[in-house]
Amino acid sequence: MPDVEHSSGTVLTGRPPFVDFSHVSKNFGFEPNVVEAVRDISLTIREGEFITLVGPSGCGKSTLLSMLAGIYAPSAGQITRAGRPIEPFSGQVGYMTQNDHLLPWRTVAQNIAVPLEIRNLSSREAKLRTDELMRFVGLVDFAKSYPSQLSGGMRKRTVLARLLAQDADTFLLDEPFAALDAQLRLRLQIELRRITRELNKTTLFVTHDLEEAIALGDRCVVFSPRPGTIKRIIEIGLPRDRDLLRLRHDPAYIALTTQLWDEMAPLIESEGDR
């Protein structure tokens, strides 16, 4: 078992297990040519938790959301999300990477409406819901704008709207805002959380960003590189109505991000000798 570290604050003890890996490896290739990409990873996560993963780069993190997401399956153990077995593309867990994949010859309403169709709703009622979608990340002005007229927030406004239209329990987030400015992506982290608090969405989110880690999460989740294996979580505690804007001001914020860095130097310095 990977040690905890806990901190004061709020979580989410009260809430029942949701998402469970339990003894997970993930292997690709074949003999002799098998590279093992995850090792052994048990991970319980709660109803309405924010997790953030951090590790070197090829340390798994993405093979673990693409197997909670059902692109692939393990190699050994087993992955379950409302104690049920992972299903191949459930459409309970929506995936948002750092390419936005806007449809260009689509407006924002009706890349938004994508998954509405694909559920086969009523034009009205698809209507009703990406109108009521766009209010809910401000963008009714944008209604009827391309991809290649929006800002890089607007695009990802836009693509959290859609996550949102697919109306999943589970969202798994790969390092969404990394290309974005500094200004710009604190403005979506807020975005992020507001959503995910207001509809308690179970969240995954992989990110390079230390600072981000500790400011999103409710936990965060430290992997080892490759194979990886999870060497350590750190109960955040902060908050969970944290103001992201005056968080860098927080001596309990300053100290988990100081906290995070001594864990991720040794990785760092052994990726550097490799």
Second form
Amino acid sequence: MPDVEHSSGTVLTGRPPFVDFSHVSKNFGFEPNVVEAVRDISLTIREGEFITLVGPSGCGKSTLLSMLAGIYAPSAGQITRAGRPIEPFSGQVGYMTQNDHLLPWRTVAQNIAVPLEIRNLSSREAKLRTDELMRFVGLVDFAKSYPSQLSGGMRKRTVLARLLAQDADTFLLDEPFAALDAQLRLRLQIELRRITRELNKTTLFVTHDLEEAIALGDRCVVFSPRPGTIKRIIEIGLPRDRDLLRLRHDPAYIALTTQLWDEMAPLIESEGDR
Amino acid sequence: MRLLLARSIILIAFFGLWEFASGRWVAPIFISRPTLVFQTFGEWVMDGTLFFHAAITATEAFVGFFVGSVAGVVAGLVLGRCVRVAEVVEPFIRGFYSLPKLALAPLFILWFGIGMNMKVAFTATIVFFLVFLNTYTGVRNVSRELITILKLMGATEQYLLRRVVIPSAITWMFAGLRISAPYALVGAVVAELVAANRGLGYLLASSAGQFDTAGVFAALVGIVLLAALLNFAVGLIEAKSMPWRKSGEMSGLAI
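Now that you have shown the form predicted on its own, what about the form predicted together with the partner chain?
Time for the whole complex; same chain goes first.
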């Protein structure tokens, strides 16, 4: 492996830990119908690190995100963020899913301003910040459009800008680009890498797309299902400022995707036609 | 234009047939005749009888509609946001809902007499359930994921209600209001039929009591006109309250 990649891989290892899962388990339901969603997850994520999570459906990836967001508490174990236990709804954790969830009666600019309104910014400040964000994600020409008038990609950009307006330090992204076509997805992946790197956001990114998991992540966590446990953590070690457009031919990238496929193949096989 | 023509032809043919049939095929006591109906209607218009009774019915319908829909919207919002409470009271609401409202009329007469209050209470009860159920459904239909995302941004319950839940549910609320507007009139008229000494329902019942068939039809015409007016008003308010729906439709046309 070339030296450059190695050194840029180690830049992160020097960073302080930011999110820590320690022997975390989560059960749903009551006896005798308890479903064990995740079991004994331990994972330390550094500040500004981009973690991708892959695994068969129902392996508890989303459960892990929800617990980090504070939507529900773990049944056992501890989670800390920035050295403190999780405070639910503190505004420090941003969430994005496959669905856009924009408010249809608000324009792009007004949608982006929602978190600013929630934080009670003055309308002048909010306007400045909204304009800045729209420039940042390339939405300036669409400020006055309604979501129903936008393409899928533009809607995603709006959601991304709204997420940034929230000013959270942790991003929880649950298959945000799953419904997009391949080219659009690639453009948004490039955008997301740029944003999270420039703004130093700690990111957990759930995906079913193994190439996406390698292309975006600093590390990739492979889950095995029922109950969800960590099967393997893959150090990706590609440069942090990697060029996603050229990645496809990078031998290191190819080796990593092959490795990830090999990890996933038995899980996919055992899943059968359930 | 052709639509209008076709409708006019149907209308003229209908009245023509009615006029012709009356006294030839069917005794006038059953169906009267259009000329007589419009004569009676004209007389009521001229001497103000129609406006007097229509105003009373309209007031009952309107006040009942207002009281019932305000209560329905409030109850729908509250129960829609407090799922635990909704779960507890659900069987009571369902039970009360399945009770035929007409069966309440004697009770309301007992409580409120045969004046306007009884009609208002009766109308409000009918309207309440329709508006309540729609508002409740609308509130429950707001995406939970959206609510979660906004809560993670730090949104308070007040913010969610004002900026997200009410605007999201407004389509449903209006559907409820729209459906219940004609029922408000039904409520007022039915309550007048049960017991009253004024209103269009009373006019209808008293005409029938005197075997004045033309009067019965004339009262029906009055009720139809009042209903049309009511629907028009609701449509107007709806268009004013949700301008973004229009802009969405326009973009749809542009493509």
